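There is one chain below, alone, in structure tokens, taken in the form predicted on its own.
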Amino acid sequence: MTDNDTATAPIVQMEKVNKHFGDLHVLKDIDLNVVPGEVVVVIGASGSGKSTLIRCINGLEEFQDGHIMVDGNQLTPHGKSGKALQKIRTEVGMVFQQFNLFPHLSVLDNVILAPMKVRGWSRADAVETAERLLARVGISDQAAKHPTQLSGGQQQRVALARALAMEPRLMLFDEPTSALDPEMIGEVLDAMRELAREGMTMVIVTHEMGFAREVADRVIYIHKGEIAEAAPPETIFDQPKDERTRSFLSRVLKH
């Protein structure tokens, strides 16, 4: 394989992935490739399988059938992935709906913990990286505070800096603004826009349609566990081909 082939090979490959919660068929024959530098935004109604899809990518959810390859590491069905899963967890960052910060640690210590524990960095190196990332997301002046002293938007930006501190090859976002007050949403989206401009590979689940149109290279619409349509944002939002996509957007864009 040439260097050029390596650069364009998908960082995420999902083939015929099926996921069940008991009798509920949550993901149905999902096929999805994500190439380095691509921003893929996943939209759909609540309960359609969006969050489950990205949680399968980093092994937070087991799947029953199909194949998932992440940065050359193969995830196998039923959670039997072993060292491949550990490698994926190291290379993939994730920002959740809830911030999941350690309340007893300062902002700085929340960010440096994983690089020191998982990557074996010295404290000095981890602190240098953390300070740079906190400045990057606009909260360098909050480093000594504890999470409970911050607004929701600030806490989510700490969570973003913490994920970036592991120098991930891929970032996953699971509705990162859904727990925020409306006035705080913009500051988190701005930080994500900057990541997109810098070429970070991202898969984002969101209900923010304007943001999806702006940053996505490709938008995936999921309907009842199936990918109903996948296309550039201008196609999805202006000329959707699938009736299910049109129906969904006609509802959500009214609000």
The other form holds:
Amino acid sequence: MTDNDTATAPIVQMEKVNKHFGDLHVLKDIDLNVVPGEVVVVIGASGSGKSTLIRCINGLEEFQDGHIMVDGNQLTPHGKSGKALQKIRTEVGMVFQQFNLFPHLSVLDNVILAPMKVRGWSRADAVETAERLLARVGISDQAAKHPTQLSGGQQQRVALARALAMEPRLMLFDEPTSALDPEMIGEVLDAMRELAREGMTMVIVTHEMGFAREVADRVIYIHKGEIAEAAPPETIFDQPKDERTRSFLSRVLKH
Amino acid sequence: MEVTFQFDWGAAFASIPHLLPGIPWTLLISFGGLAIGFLIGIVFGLMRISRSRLMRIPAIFYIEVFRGTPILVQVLFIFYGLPQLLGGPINALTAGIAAIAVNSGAYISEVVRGGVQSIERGQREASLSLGLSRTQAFRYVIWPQAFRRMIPPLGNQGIISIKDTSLFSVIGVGELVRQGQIYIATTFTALEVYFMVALLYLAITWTLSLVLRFLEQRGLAGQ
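Now show me the form predicted in complex with the partner chain, since the one above was the form predicted on its own.
Now the full complex is given, and it begins with the chain already shown.
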């Protein structure tokens, strides 16, 4: 592979990925490529498998067959990826619906933990990066507090800073605003918007259709574990080709 | 009608100097046994929640056996029974510490398991997604939170084990009850002496409760 190829090669390649939870076929022959710099938004009804899909990318979910390649590291079915999985998780950040901040650590310690323990940075370097990132998400004055002392929107912004501190090549967002009070959704989306503008590669599961239309390069509609339609946002939202996409959008966009 | 028997405070106070030598023994057996029991509890508690059956089954077996049999039988087995297997005597202090260790270890295993399992799955997922290894996730994220939740049940077990040492008078170790028995043999003031023995246990367990309450409050303030 030449340097030129690496630059344009997909950072995520999913090929015929299948996942079952017992009798339930959660993901069916998923094919998905994400290229560096791309923002992919995944939409679909709850239980459609969209969270499971992105959780497969960093190995939080096992899959039964197919191939997943992330940044040159191959994930193997049945969760037996070992070192490759570790490398992927180091390079891929994730923001969760429930924030999942570490409640026993201060905001600052939440952000510096992984850079120090995984990347081996000195405390001084980690703190410098953390302070820069916390300032960027507008939380600098709260660094010494504990997560439970912050609002939901602030917690989610800390979670974003924590993931970014590892300098990820790819960011995954699993319904990042679904657990937030309505008045706090905007501040989190703003932080994500800025990240997208800076060229971060992002895969986002969300119910925020306005946000999807605005930031996505490509929108993927998942229906019962299958990719029903994948297209630029204008196409998906204004001229959906698939009947299932039309029906889903008419239900979520109406109210 | 006149009361024929009265509580003799003089006799009660007079017993104190004779009982005090029991306190170091009681403390040594309790805290020595609990320290070892805590280590046993961590090891078996984690084995109990291991994904490997090879780890889980021995842990379940250990917990069921030592939680399901009386501590009195355990200490008699160790003191009188084991020497026949080992071919040499075991001193009473060692037997007492060992009995507290294996008995509290079984209960503490369950405390450890409960504490670790009570931590939300998202904590582990967030740790792993940041690139931490499973060991690092446990050490830096899961365990510190689990340990805080374990403090109240650990305190409970500590108090139970301190009181359990009173049974070890049967193997002749010179703890509080044993000292009381020896003293009563010469004075026949059972009421007063056992009353004082009870008070001394209360002093020990109450102190422990206060220390734990302090630790818990500090722990909660940090959350």
